[in-house]
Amino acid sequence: MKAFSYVTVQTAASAVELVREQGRFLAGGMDLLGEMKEGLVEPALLVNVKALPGTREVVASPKNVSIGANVTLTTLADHPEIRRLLPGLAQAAEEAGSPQMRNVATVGGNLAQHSRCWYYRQRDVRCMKKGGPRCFARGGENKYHSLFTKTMCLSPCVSNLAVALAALDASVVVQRGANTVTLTLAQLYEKAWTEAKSHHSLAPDDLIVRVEVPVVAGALSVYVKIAEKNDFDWALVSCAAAGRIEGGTFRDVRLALGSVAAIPWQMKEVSAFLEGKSATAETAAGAADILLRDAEPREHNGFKVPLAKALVKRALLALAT
């Protein structure tokens, strides 16, 4: 690890200004420090944003829940209003890493984390995400990689919170220069779909400030995942569902899959299919078939398709019980 400078800031605007000169934001720091130790990044300056006012708070109102970027995953998982209004988000936070990691990992860091692909993480491999000529997962070891492979890079989005927040129709407020902009979850990750080197749509000096989640009367949410180990493991596949059940039928339901694409995988066609249909296993299976219709498994990850379909059915039926 090369030498670097360190500074603590008190405003988002000053943080953005300082990062522009070969800097990186530091909050929970687990992913950034890991990349530095592995020689993947060598920032000259670490800008500590943990002290930014208002970024460690959860503020709930009848119509909206505002979550600061520096709220830890432990706080998110245990917060009584999150558990009451947005149970799927609490479940997603609770499933991330170990208790020790959740105590320091933050909402902003979880959303902005970089690829976990073993080719990207190997310092001696210059893959496409590091500016190299090819994605080594194509024709290589791709057990944990994407099912939706129209992208050049097969590294999937593994953020638990991204999947839950996508299903909840949340938005992300970002400090961009002197102004703030609001992005949907689709916008937050769309560049990862179109550009191999991108992990998300954030520029190096874009800083997540908070997340805004709408509260819909009567809405339910759930997050489920399957991993190789029960604890402290990345999801092989994850699924989040959010919506209402009225008279035994699905209403305004949104689904999102994680660890299967460079983005949280969603299809508007699935919501249209579910609208007004009976909340049955047969309906859930139909939604799963639509959501996985365009999957193109690689040599070693075809097992993810039945896992994803099972999770879609599990999540939808959990809304109805």
Contents of the next structure:
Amino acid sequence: MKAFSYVTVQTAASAVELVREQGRFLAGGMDLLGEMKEGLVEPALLVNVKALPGTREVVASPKNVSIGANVTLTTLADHPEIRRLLPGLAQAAEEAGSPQMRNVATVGGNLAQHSRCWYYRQRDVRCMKKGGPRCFARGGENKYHSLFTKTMCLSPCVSNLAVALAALDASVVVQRGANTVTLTLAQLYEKAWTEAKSHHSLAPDDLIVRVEVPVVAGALSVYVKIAEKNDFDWALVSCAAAGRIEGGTFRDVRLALGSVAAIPWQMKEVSAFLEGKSATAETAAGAADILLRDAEPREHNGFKVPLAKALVKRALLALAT
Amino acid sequence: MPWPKATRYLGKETPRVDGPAKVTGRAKFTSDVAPAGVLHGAIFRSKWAAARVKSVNLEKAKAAPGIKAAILAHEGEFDVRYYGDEIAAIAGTSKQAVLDALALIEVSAEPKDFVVKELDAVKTDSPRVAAGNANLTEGAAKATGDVEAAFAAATAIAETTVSTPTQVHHPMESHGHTVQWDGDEMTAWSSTQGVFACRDIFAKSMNVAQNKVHVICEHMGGGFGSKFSPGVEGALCARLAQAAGVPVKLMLTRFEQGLAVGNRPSSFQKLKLGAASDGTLTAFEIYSIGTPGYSSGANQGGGSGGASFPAPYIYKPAATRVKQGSVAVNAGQSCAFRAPGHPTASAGMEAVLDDLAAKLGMDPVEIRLKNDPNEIRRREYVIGAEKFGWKEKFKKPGASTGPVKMGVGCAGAAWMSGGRGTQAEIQVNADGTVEVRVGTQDLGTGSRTVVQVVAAELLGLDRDRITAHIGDSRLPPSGSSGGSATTASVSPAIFDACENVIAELKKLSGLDDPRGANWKVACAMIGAAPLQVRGKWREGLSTGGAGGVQFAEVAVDTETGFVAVKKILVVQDCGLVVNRLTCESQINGGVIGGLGYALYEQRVMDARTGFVLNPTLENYKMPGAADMPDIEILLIDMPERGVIGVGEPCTVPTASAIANAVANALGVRVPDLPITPDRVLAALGKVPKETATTMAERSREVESAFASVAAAPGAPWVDGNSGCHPYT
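The form predicted in complex with the partner chain, contrasted with the form predicted on its own above:
The complete assembly is shown below, putting the previous chain first.
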């Protein structure tokens, strides 16, 4: 780890002003410190954003839930309003990392985390995410990699929260210069979909300040994942679903898959397909087929197709029960 | 056996004497030792999987701020054989200074072609790992009886191909040492399974007399076979300390653990087993290959000499043909790993046995009762089946309904154990307190507690009157902690010393029995100089040979491929139980290790870079608390046999029993360990063609590798003789 300067800021505007190109924001540090220790990044300056006012709160109103970027995953998982209004989000938070990690990991950090691809994380591999010419996972060990890609990079988005929030139609408020901009989850990861080098759409001086989740009367949500271990392991595939069940039929349901693409994988067509259909295993299977239709399995990740289909079915049926 | 029948401590439950120190952080491990002025050491490792190193320039590193010593691992030109091979080492005043200076070391090298996967390395056009030598070495076929005739006459034949992973050593405490020189005398605080072995190896490598080397290991965080010697890191640490003239601490990082400290060799096994209509095994054949790392050899005994393993393991078919090969790859070398060879042997043999039972329509327990030559294990199957509820739980393979299928399986183990040679000294002070000194070490098995309770039992004292001193090469000698031999080697020496203490005290006090209530009176006769007596291991108090069987119950989700182990029942014969708590703790650990082998652990190599892709605990997956099944242990006490170690047999059958339970649940075998969700879904035929094609290609390569082993004439058979892996 290279020597660096450290500063604590009190306003988001000064945070983005200070961080510029060479700095990095530090919140929980779960991702950043790992990258620094591996020598993957060598920031000259760490801008501690943990003290930013208003970023540690969860505020629930009848219309929406506002979640500060510095809310920890433990808080998110345990928060009574989140559990009541957005159970899928609480489940996603609960499934991330270990208890020790969740105690310090933050909402902002979870969304902005970098690739977990084992080629990217290997200190001596110069892959496309590090500006190299090739993706080593292509033709290599790609068991944990994407089924859907637009670029040559096969690294998937593994943020649990991103998947749950995408299904919940949440938006992410980002401090950009003196102003804030609001992004959908699709927009937050769009650049990772279109540029191999990117982990997400945020510029180095873009700072996530909060997440806004709409509250819809009668809406349900759920998050399911399968990893190789029971706990403290990355999802092989995860699936979030949110929407309503009316008279035994699906209404306004959105699905998202994690660990299968550089973005939370969603298709508007799936929501249209589900609309008004009876909440049965057959309907769920139909939705899964559409969502996985364009999958491009690789040498070692084909299992993700049946796994994702199983999770879509379970998520939708869980929504209905 | 002369051990007492009515006991206060032996066979009872005594908490670890050093437990409080460990859980409060007071226990000092190697990394906690900090002699004045200690420097941080680190190793500079190869970034090539294979290269000819022409020169190494340490000048810039030496000149870096805080760097006090820099040394080469080799003089002159040399070959690096894997990613992580040692090239140089430096020591400096801070960890950061050392990490920064590592980046300044310049190496001139010619990279060479390399191969890191077994199935690539057996191909004739593969790069050679050792110039001039074939990668594949194999023993001559070892045959008994007329194998062809026996198969021709068999009622049923099962053919099963399995593979087992390279399992990497990841003890909780990494490998490392702190070394301090005082003139030509050397003190090493080592994380080791053998303080005397370390002393002798340090003396040799540093060219100093054995009586000038002092090795200390008060506490250590696991070794599992990988810490018998100081290792390359120990030699480099000692040389750095010598060069710097101040103490140096060199602890490996988790990343380095993933590359360079040893592993259990992989295996690909093609097994064929035939039986008569009553289930009696009549014919057996195996072809196998595996990799022990960059250096291969034709040792057929299992253990760490090659990738071979005992076959047909614990069973005795009348006619057998065994042909095993080891293939070198450009990857870290194997070493002893808890029950070397046995879990690998068990994974193949117990699989083909269950597949044969299915063909015969026999119950897996029945076929074992029919064929297991060991009377104790047969008894254990009967006891275990009853306790486990086998008759109610066992259904025909694949009979479980619903998306989540239940399955059960079982498997057996054998281990030589044994142990001898320890000496011990007991000092009795005039106040009646006792100090027991023995140069063993606590690998994690609870040796310090064993020493204390054996002495307390035989002297008739409360155990808190007794202090146990271990983990020091200046104490009376004891062997390395390996082969499940420690307790059986140490306990008799304490017994012998206690007898001598009692004899001395009788003489001194004139009392008929100075033990127990008379102890204080007897000890009052001891003058200013404490009473010191010695004892040594002797025949008749301990023995070898432990078996054990295990039963597993699993739930397999056929939609996601996820395997949940619900229950493991261990029936373990164990001679005289010295301390029930630490004995059961050993068995719990063995089961957990086996669970990792069954479901999670595997080294993943990248063919194009030659790198280990999972040198971290993020991706090298080990069982965690949430993965624990209900582990139930039935100890079959046989005090009449004396002390027998159980540290290794208890890890042998776990993975086989789990794999058999998964096969029982699904009705198809998942042929490869670890049994991960992708492999379960593949075995169920659920993966799309892109991945299925890759797997079919791999199967062809496996077959071709077996053909290479079968075709090669092979070197003369060498029977294993390391003493830690004979089997019965």
